[in-house]
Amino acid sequence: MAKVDWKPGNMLYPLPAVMVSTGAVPEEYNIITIAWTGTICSDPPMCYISVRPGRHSYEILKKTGEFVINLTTSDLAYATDWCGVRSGRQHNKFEAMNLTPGKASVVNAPTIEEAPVNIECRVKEIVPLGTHHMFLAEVVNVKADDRYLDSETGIFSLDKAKPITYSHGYYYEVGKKIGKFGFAVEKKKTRKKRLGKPKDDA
């Protein structure tokens, strides 16, 4: 196997594409398609944003500190691209789209109600790294669509929404299961509790 040298840049794709609804009020409601986004704390809940500052929603999200990630779908997937090329300074995406702003239950900023999973942010600190600035943000409530939530184990299935993701320029939906967190370990435990006896851990 032979590998080359590139020069430095961002590899780690596929990412999430998201649609960042912004705006305490409609008249600056907007939304901004981002892959530059992901978790970086548990408790508390934590992620982040990056967005160019010439871009029409860093302003917005600058001045009133909230916003909200919107997970998208193939059945979004049209809006998700279209609301990453267009401009709010000149479109009405929510209005463009046939999107619904919804009332957060947090944060002042609306939610995309066709989005299976809405996650309310309030921005602690924004980073200039460069090219953008990343927000980084507290989670401060969720909201789920219960369609995709099992009645009986209370369980969220977001796969059945078919999630989409974004990699070097072109959109999928996420594929087959191939395994759950723990996969890996799950045999030895079953081994060891079938056995009925310890085994030295690796």
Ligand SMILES: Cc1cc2nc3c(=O)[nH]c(=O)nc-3n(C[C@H](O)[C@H](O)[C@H](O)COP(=O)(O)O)c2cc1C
The other form holds:
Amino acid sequence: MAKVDWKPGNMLYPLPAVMVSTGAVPEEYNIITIAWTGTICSDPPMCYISVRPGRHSYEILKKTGEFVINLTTSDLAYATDWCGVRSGRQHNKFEAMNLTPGKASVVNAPTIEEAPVNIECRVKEIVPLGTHHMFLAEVVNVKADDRYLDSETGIFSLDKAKPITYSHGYYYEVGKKIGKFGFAVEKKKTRKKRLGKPKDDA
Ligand SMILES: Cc1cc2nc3c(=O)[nH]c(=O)nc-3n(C[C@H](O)[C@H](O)[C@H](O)COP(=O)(O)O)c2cc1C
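Complement to the form predicted alone: the form predicted together with this ligand:
The next block holds the full complex; its first chain is the one shown before.
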């Protein structure tokens, strides 16, 4: 096996491809597709989106200091792509994609009702990095579609909503479940039980 060196670049894939909704009033509501996004802190819950200053959404984000991250699904893949190649300067993306702006619980930015999860965010800091500026934000509320909530256990099953990811220019459905958090250690216990305690437990 041989490894080749590539010039420095972003190779962290797969990524989420989310639809970020912005705007304080219906006339300025907009949607931008974002892949440069992630979770950065558990408590307080914080995340980021990185946006090029040239985007129509950039000015809205800067002015309002709020946005909603809407998780995407197979059913929303077309709209996700479309909102990532068309600008709100020329289009009303909610209308064009037949998406429904909903009322968020805490922020003024709209939710996308068709998304299974809406993460309401308030900008804490804008970090100019280069091509992109990072909007560091606190998550102030999360709305989840109760169709994916188990009525008995209350467990939310995002996989039922068929979430999608983005990798090297293509969209993918999330694949087969192959393990649960902590399964690596659970497996050891099972093996021990099955095989009896090994002599040397290193
Ligand atoms: C899958 C995908 C991911 C994208 N990720 C980003 C991103 O992380 N940051 C960004 O500034 N633009 C990103 N874009 C480009 C914007 O979504 C695109 O330029 C959009 O038309 C901007 O809309 P606006 O002008 O209405 O704000 C992405 C586009 C696609 C299709």
